[in-house]
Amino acid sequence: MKGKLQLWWLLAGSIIFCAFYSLAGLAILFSLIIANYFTGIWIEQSRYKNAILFLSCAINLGALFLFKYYNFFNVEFTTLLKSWNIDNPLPVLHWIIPVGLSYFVLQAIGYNTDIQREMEPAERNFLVFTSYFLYFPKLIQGPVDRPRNILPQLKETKVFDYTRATTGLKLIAWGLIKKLVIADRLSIIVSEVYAHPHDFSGSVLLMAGLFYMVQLYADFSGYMDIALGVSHILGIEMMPNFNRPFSATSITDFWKRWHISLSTWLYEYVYNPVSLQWRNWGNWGMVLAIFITFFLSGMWHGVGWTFISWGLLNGLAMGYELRTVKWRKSFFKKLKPSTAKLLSISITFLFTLLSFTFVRANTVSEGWYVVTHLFDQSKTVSVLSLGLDSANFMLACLGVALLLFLQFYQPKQSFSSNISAQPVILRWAIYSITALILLNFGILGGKGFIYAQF
C-alpha cells in the first residue's frame, strides 16, 4: 500500500507540474494516455498486431501533426496556392502545443512497438502507466527513456537514501550552473548576432556559432542534470543523455554521445526497420535509411526548413562516413595516432558547429550566409557591443573554456564522488561557493530551456 500511495503522490505532482503549462494540454495528454493504454492491451491480445500498431502510430503522429506541424504545412500550402492565384480554404489554428508532446509521442510509439515485437507485456496498472507518461522530470525534455526501464521502477516501494539525495542535489546544482551561469549568459551574445547576421564580420559569426553550440549543450545537458538529479532523489534511474559529445571523432561517434536517448530511439525504431527492408541494396540501403532517419530527426526537432536542413546535413555526413570507412581508415593509418585523433575531433567539431548554425538561424538563407561569410572581415564590430560588458564577456568565455575542457578531461571518479570523499568543512565550502556562484553570476528569471520547444 505504501508503494501505491507513493505513486499517487508522484502522479499528483506530475499533474500539477503539467497543469502549470496548460490545463487544455494536460487534457490532451490524458486522452492520448487512455488511447495508448488500450491499444497496448489490444496489440498484446490480438492476432492483428501490425494493424493495431499502425492505428496507435496514426493516433500519436496525428496528434503531433495537428498540434505541432499543421500550421507550418498550411502556410507552405497557402504560399503554393497563391502562386496559382488560389485561396487556401484551410484555417490557421491557434492553440498551445501540449507540453512534452514530441517526447510523449516517441515514448508511446516505442511502447506499442515493443508490445508488438513481444519484447514486453502491456501494462495493465493504469496508475503506473499514467505515472510513466506524465513523470515530470522527463516530461518537458526527456530523456526518451524506454517503458521497460521506468515501469518496473515505478512499481517499487522507495525508501529515502541520504547518499542518493546528496548525489542528486549535486547534479541539480551543476545543471543550474550550466543553465543559469553559462547558457543564459552566452544566449545574450548569440541572440544579438543571429538577429542581424549580415551586420557582423566572419570572426564574430564564428564566435557566435561556437557560443551557440556550447549554449545549446549547456542548456540541454544542464536540464538533463537537473532531471536526472531529481529522479535520483526519488529513487528512479533514467538513462544518461550525454557523454562528452565534443570529444567525438566522427559524426557517427557524435550521435552516440549527444541526445543519446533520442539517437538510440531513432536507431531502434526507425533506422533498423528501414535498413532491414532495404538490406538487399547493400551499403546504399543503409545510406538511404540514415538519410530518412535524420530527415525525421530534423522534423522532430522543430517546425521549419532550418531544422529540416540541419537533419539532412547530418544525414549526408553520416552517409558519407558509411561509404568512406575503408578510405578514411587507410588515410588515418598514415598519420600518428595522436595527430589522427586531433584531426578527427577537429573536423567533427567544425562540422557540428556549422550544422548547428542552421538550427539557430532564422531562415535557411541566413544560415547559409553565416556559413559562407566566416572569412569575411569587412565589418568591424566590438564584441562589447553585443550585450555583455567586459566582465560578463570574460565570464562567458571562461564558461565555454570550462565546458570544452571537461569534454576531454575524464576523472577516474565522478565529481560527486570526489566531493563526497572530502572532509566535511571542505565539502560545505564547495557547496557554499556553488550557491554564491549561482546567486551572484546566474542570470535569474531568464529564458526557458531551448529543447522544451521541441
Given for the second form:
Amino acid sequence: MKGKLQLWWLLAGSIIFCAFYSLAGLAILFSLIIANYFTGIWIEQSRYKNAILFLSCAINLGALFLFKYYNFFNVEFTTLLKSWNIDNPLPVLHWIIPVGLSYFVLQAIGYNTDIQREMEPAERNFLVFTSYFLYFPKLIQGPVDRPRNILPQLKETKVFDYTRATTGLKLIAWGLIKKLVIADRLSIIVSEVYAHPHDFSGSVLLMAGLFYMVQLYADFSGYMDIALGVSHILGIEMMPNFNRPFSATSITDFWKRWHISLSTWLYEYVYNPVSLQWRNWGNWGMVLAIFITFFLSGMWHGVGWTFISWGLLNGLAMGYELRTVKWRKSFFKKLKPSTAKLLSISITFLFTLLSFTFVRANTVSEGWYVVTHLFDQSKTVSVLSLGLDSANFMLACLGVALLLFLQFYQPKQSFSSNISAQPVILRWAIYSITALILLNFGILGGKGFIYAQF
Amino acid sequence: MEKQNILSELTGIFKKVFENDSVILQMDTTANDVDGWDSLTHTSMIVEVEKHFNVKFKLKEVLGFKNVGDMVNMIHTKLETA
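For comparison with the form predicted on its own, would you give the structure of this protein in the form predicted in complex with its partner chain?
Entire complex below, previous chain first.
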C-alpha cells in the first residue's frame, strides 16, 4: 500500500513537471501511453505479433514525424515543387513538440519490440506503466532507459536512505558545475564564432570546435548527472550515459562511451537485427547496416541536413573501421603500445571534433567551410572579442582542461566516496566551495539543455 | 554432438573470428568477458558458427542469446532435430 502511494506521488510529480512545459504536450504523451499500453498486451496475446508491432511503430513514429519532421520535409517538398512551378497544397503546422517526444518514442518502440521478441512480458499495471513513461528525471533528454530496468524498480517500496541522498546531491552539484560554470560559459564563445564563421581565422575556428565538443559533453553529461542524482535519491537507478568518451581509441569505441543509452538502443533495435538479417552478404551487409543505423541516428538527433551529414560521417568512419580491422591491428602492432594508444586517441578525438562541427554549424556548407579553413590564418581576431573577458576566458579554458583531464584520470574510489571519507570540517569546506563556485561563476541565465532539443 | 564438444568447437571459432588466442569459453560467458567480441564482430561470429555446424539460426533465436550457453543449447537442439 505504501509503495502504491509513493508511486502516485511520483506520477503526480511527473505530470506537474510535464504540464509545466505544455498541457497539450502532456495530453499527447498520455494518448501515446494509452496506445502503447494496449499494443503491448495485444502483441503478447496475439498470433499476429509482427503486424501489431508494425502498428505500434507506425503510431509512435507517426507522432514523431508529425511533430518533429513534417515541417522540414514540407519545406523541402515545396522547394522541389517550385522548381516545377507547382504550388505545395500542404499546410505548415505550428505545433509545439511535446517535451521528450523523441526519447519517449524510442522507449515505446523498444518496449513493444521486447514483447514481440518474447523477451519481456507486457506491463499490466497502468499506474506503473504510466509512471515509467512520464518518469520526470528522464523525460526531457533521457537516458533512453529500458522498461526491463526501470519497471521492476518502480514496483518496489522505497525507504529513505541518508547515504543515497547525499551521494545523489553530490552528483547533482557536479552536474550543475558542468552545466552552469563550464558549458554555458563555453557556449558564449561558440555561439559568437558559429554565428559568422567566415570572419575568423583557423585557430579560432579550431578553438571553437574544441569548445563546442566540450560544451556539448558538459551540457549533456551535466544534465545526466543531475537526472541520475535525482533518481538516485528517489531510489531508482537509471543507466549511465557516458564513460569518459574522449579517451576512446576508435569511433566504434567512442559510441560505446557517448550517449550509451542511445547507442545500445540503436544496436539492439536497428543495427543488430538488420546486420543479422543481411549476414550472408559478408562485410558489406554490416557496412550497410552501420550506414542505416547512423543515418537514423542523425535524423533522430535533429531536423536538417547538418544532422544527417554528421550521422553519415560517423557511419562512414565505422564502416571504414569495420573494413580495416586487420590492417589497423597490424599497423598499430608495429608501434610502441603507448604511441599506438596516443595516436588512436588523437585520431578519434580529431575526427569527433570535426564531425561535431556539422552538428553546430547552421548549414552543411558552413560546417564544410569550418573544416576546410582550420589552417587559414589570413584573419586576426582577438579571443577576448568573443564575448568573454580575460578572467572568464581563463575560467572557460580551465573548465575544458579539467574535463579533458578527467577523461584519463580514473581514481580508485569515486569522488563521492572520497569526499565522504574526509573529516566533517573538510567535507563541509568542499560543499561550501562548491556552492560558492556555482553562485559566483555559474551563468544563471536559464539556458536550455542542448540535447533536450533533439 | 555433446554440449561440451560444441563448446570446445565454439572456442576455436571464437579464437579465429576475434583474433584472440586467449579465449576460454564457459556456458555463462558473455560478450563482456571476451576481448574482441563487440557489436561489429558479433555478426561475423554468428556467420562462422552457422557455417561450421551447418545450422541456420532464426533472427529471434540469435537476438535471444544471453550468453554462450544459450548458443550451445540452440546448436545442440538443431543438431538433434536435423
